[in-house]
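There is one chain below, alone, in structure tokens, taken in the form predicted on its own.
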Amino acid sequence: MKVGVIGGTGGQGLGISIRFVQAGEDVIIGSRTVDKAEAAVVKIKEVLPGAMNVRAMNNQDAAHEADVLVLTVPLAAQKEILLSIKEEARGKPLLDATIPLESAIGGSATKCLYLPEGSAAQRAQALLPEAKVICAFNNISKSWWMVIDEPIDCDCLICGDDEDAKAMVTPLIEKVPGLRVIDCGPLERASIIEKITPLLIGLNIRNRCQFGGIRITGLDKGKIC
């Protein structure tokens, strides 16, 4: 699959791109300008010398070319960028990592904003009704993505309304060493997943750490009769 990382020039997008390139996926870095995307590709090749499976495009071309989209942009840019790729994203899984933190409007990074749609992922689905939006990657610190010689010690909580799309992206996500996908159900659960992130940010600040994450335990114990 071709993975288009829309907004792939920031810390989180760059880290996700590096991990997918390392896993052997064909990665397309998207940005508002090709120059900015090309600069990100240079950074990736500095981390992974000799990598040939990564290239740069503007957001629209990246979304058109890719089979799966990953959105890694700040909340303030989410609406504009999604509308700019609306046609290209039609029918495709879109993994939205947007977190509606209060820091987007000058507030605290340990609190979530209220969104009328319920969550950033639900807003994405409302903006792109013909895309298959999946809330994903929200609770994984960008620091983890950059430690490329270690498995990521976190689960990846996802939710979405298209079961086939979730089944499609699960093995892709789990190509990143250490990640285990936990399907949390329909997209309405995104508000819960997104609100875990400010909790983790607060824990990281409290413990002077950058790697606080989440693991779900006990799911392998079978059903309770």
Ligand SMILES: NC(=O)c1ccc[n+]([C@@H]2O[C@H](COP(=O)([O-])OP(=O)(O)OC[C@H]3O[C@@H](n4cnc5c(N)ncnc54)[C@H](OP(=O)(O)O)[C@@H]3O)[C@@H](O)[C@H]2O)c1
Second form
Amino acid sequence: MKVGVIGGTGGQGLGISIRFVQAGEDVIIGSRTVDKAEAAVVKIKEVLPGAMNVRAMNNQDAAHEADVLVLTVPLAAQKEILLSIKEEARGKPLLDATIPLESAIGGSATKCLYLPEGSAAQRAQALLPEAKVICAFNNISKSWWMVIDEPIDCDCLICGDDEDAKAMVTPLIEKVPGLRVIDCGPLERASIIEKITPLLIGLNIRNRCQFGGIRITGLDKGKIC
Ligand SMILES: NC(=O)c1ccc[n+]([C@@H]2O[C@H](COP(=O)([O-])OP(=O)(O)OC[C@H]3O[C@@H](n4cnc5c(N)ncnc54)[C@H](OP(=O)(O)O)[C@@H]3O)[C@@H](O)[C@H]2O)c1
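Now that the form predicted on its own has been shown, please provide the structure of the form predicted together with the ligand.
Entire complex below, previous chain first.
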């Protein structure tokens, strides 16, 4: 599976890319400028010496070449970047990590903005109706991705309206040691998933740490027939 990380040069995208490269996936780092994507590839090869399964492209070429897309750009850039890959993303799973934090427009990082679509992921789906948008990675801090010798002690809550797309990306995400995918249902659940992140940021601040995450318990216990 070829994974194209759109905005793969930033904190979250670089971390996700490193973990997928480490897991043996074919990763394409997308950027608005190829030079910046190439610099990110150099960084990944410093962390994972000898890695051959990572390449640099501009966002459009990365989206065209990849089978699965990951979007890791700031909220303020989400619309512009998505529209720039609209054709290339058609029919493909698109894992959107965007969180509508108030801090995206200069406010608090412990509160979410109101978006008329309901969530950033629903906004992505409205902008790219022919992509299979899945809300993912929102509740996993960029710090976790970088600790490459440790499993990530977090669940990855996902939601989306295309069941096949979710079934396709679940084993991919779970190639990252420690991550367990929890399918939370349709894309409208993104409004809840995205709001967990400001809670985690607040907990990180209160506890002076950067690894606050979430695990869901009890889903396998006492099955009701
Ligand atoms: N950081 C976290 O721990 C974390 C956790 C969960 C979710 N998220 C979400 O993941 C997304 C990315 O977070 P991040 O911390 O990786 O963000 P970031 O480092 O600020 O930006 C990521 C990349 O977005 C691209 N970009 C495109 N248009 C941009 C613009 N107008 N201004 C600035 N950058 C632009 C840049 O890549 P090029 O310049 O190469 O195009 C940049 O390297 C956000 O929506 C965030 O809410 C972050």
